[in-house]
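This document opens with one chain alone, in structure tokens, the form predicted on its own.
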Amino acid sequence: MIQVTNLVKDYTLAAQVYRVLNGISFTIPQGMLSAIIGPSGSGKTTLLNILGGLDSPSAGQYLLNGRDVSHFGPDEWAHERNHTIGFVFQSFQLIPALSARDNVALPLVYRGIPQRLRRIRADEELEKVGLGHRIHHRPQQLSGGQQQRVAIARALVANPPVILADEPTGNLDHATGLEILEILRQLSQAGKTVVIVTHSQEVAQVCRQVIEIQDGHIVTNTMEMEHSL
């Protein structure tokens, strides 16, 4: 599902070139629950941004579901994100003025799906994450864990095969974080490819594949049998 080969990312600041990713290569199979782990400044967030088309590599190849997306333009990536990739962010990124239902339904607006069908599908996804009774609540009326569940439902509403999660438990207490990890684990069991960027070894231990990055290099890439929480 995801394959990167000799991926390089450089940034230029004040005429000085800084290499953030230094020729990294790995494969994440379909249906895998993977963690990209490393300390702050290791390059893991830059890598996630490239995987989601929010940034572009300086060199190397990125295959997504067998297609070379390394040099996609903004329009191609907009289409890809709307059909192939769902995002879950640490800060939830919900729109305060919208209800849980309307936050979840938002990706379907860009597909031109009629409002009635958008609401039906949003309600279905909220039910799946245990928030069927909170569809009319706005983000400020929900706990942090509930807001993250809304964010997961929003990522799933368009049925993308890939979920990219950036520190999805970072703003949650331990027990709630485990609940969110269990939802992500179940998604991988259902066949979705789930990639979690984290600095937490505890989160990584739940994942079947762990890719560790330091100073823009992959130092370990292990794939194990599925863990249980």
Contents of the next structure:
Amino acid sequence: MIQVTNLVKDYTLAAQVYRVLNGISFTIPQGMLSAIIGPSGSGKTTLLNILGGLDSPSAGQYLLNGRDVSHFGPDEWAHERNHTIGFVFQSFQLIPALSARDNVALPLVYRGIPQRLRRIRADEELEKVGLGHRIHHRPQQLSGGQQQRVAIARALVANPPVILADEPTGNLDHATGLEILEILRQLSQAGKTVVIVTHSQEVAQVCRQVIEIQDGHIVTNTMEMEHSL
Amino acid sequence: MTWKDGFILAFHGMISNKLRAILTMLGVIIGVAAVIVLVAIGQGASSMVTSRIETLGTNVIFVSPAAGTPFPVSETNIVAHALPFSLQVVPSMNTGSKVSTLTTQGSAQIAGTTPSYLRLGGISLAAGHFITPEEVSASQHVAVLGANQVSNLFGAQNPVGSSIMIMGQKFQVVGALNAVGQGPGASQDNEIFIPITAAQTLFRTTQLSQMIVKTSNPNQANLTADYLTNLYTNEFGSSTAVSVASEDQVLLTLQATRATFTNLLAGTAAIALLVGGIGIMNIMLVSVTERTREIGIRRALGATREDVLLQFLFESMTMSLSGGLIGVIAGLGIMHLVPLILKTPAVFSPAALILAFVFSTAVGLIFGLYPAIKASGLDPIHALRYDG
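Structure of the form predicted together with the partner chain (previous: the form predicted on its own):
Full complex below, order starting with the chain above.
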């Protein structure tokens, strides 16, 4: 579960302070498929970075699975990301020099899991996203959709309860985008909290919770209450 | 991240960019190989000098006048009868000169001396005879050639009976010496020996360059050296007008010189290693910039700053360690070729090998540290957005 209260983020540029997030409060329950939506510059990516601990808030409280992580330092966050959060990026963010398998296994390296076990786990996850036959391929040998599947497998390999996805369909054609969305939807049904940052209404429509942001404020926060398990 | 993972990761990085890795390692390879080879050459030269001196014995004293001190040939007779025990006193007049045959020319150290030079030991005849007492008395123009002079002037031919020109005068070759290698001072291999009487006329002087005194009993050597020191200090009113050096002292001086020489060579090689380290740092800095996005990805997936620091440190150390290993192999290979190509001995020094290896590892660690710190300090958000 993600719970933020009065979250504020200020940036200082040329001695001028810009408020990117201005008193944001919301709750995303465990197992929710949630969209954070808004035009460019609305602050949605900054919010996702704060949720993932890549950026820190200027003020406010952030509870992740009931723990206050508002004042975590960079290395506490590194540990937290490794254990609690899986990232999926718009531009896939795979390491070109590594095979699909080694890319997927990467989070396990930082858990000190031996290479043999890492490979077994990576192969399992690649199999789940339908890329069991592509384990030795490098990212540049895969299509955009396949690369995003590798990225999803990587986000899942350490079995984190939260998946944060930044425009996961942004670089994909329509049909492939729908496939990726379906995978994310199934993950939320399996109990993972999935947060998608997007500017696309179509993507938002698939989600059960939609938080709309404009100029650093929440404009609407709607949630379907019925469970479709 | 475990150490094993760090090295596996670093090794993969190296393999995936072989050419760059080899070029980066080149500085360390050359540095380590240079340390091993140059120290081996230095030690080889040192051991050769020591063994040459040992064959001469420890009962030899070198008496050399400083520039400007009058030291005529007649000193030889004074010293020969100065002490109550028998002394071998060998005069020597030296000068560098051009020498030629009808077809070849070169330069040589010309030494005017007496037949007793041969009895000092250390040289032996390959052909003909050494200067005889008769040739000295008659001031004959005869010459005995060192091994290098034979090969320079006559190649593989037997020079005995041929003529050579020294300072415009014709000399007949009566003997040729076996090779001795580098000894104390100039090697006899480069010398041409002529009768001291002929040298006086040729050089137009009676001034000696050096007098070599040999006692028949080694125990008398120190006594003789002390006596000669006192004699000349009183005669000239200065202890520096004539230097009296026993074999031991010459040996010590030479050893010190050789040690300086070896240190100089090792220092030069160490500079090469240092330059190699700077090369590694350059490439690592480029690598950090090129892989900024990768660093961002790793941070997003749970790598701590320390993990990133270690990753880059492992890479620079793997590079310098591999370079060090290749350098050791190359150095040992070249060291074995040195005696064949340069005709000079090379003595392997385990200390130099260990030092070179440790130094190259330290180079990787020290010069890898700055790029690694730079990498670990990158902001993950900016790193993820980096578009290099």
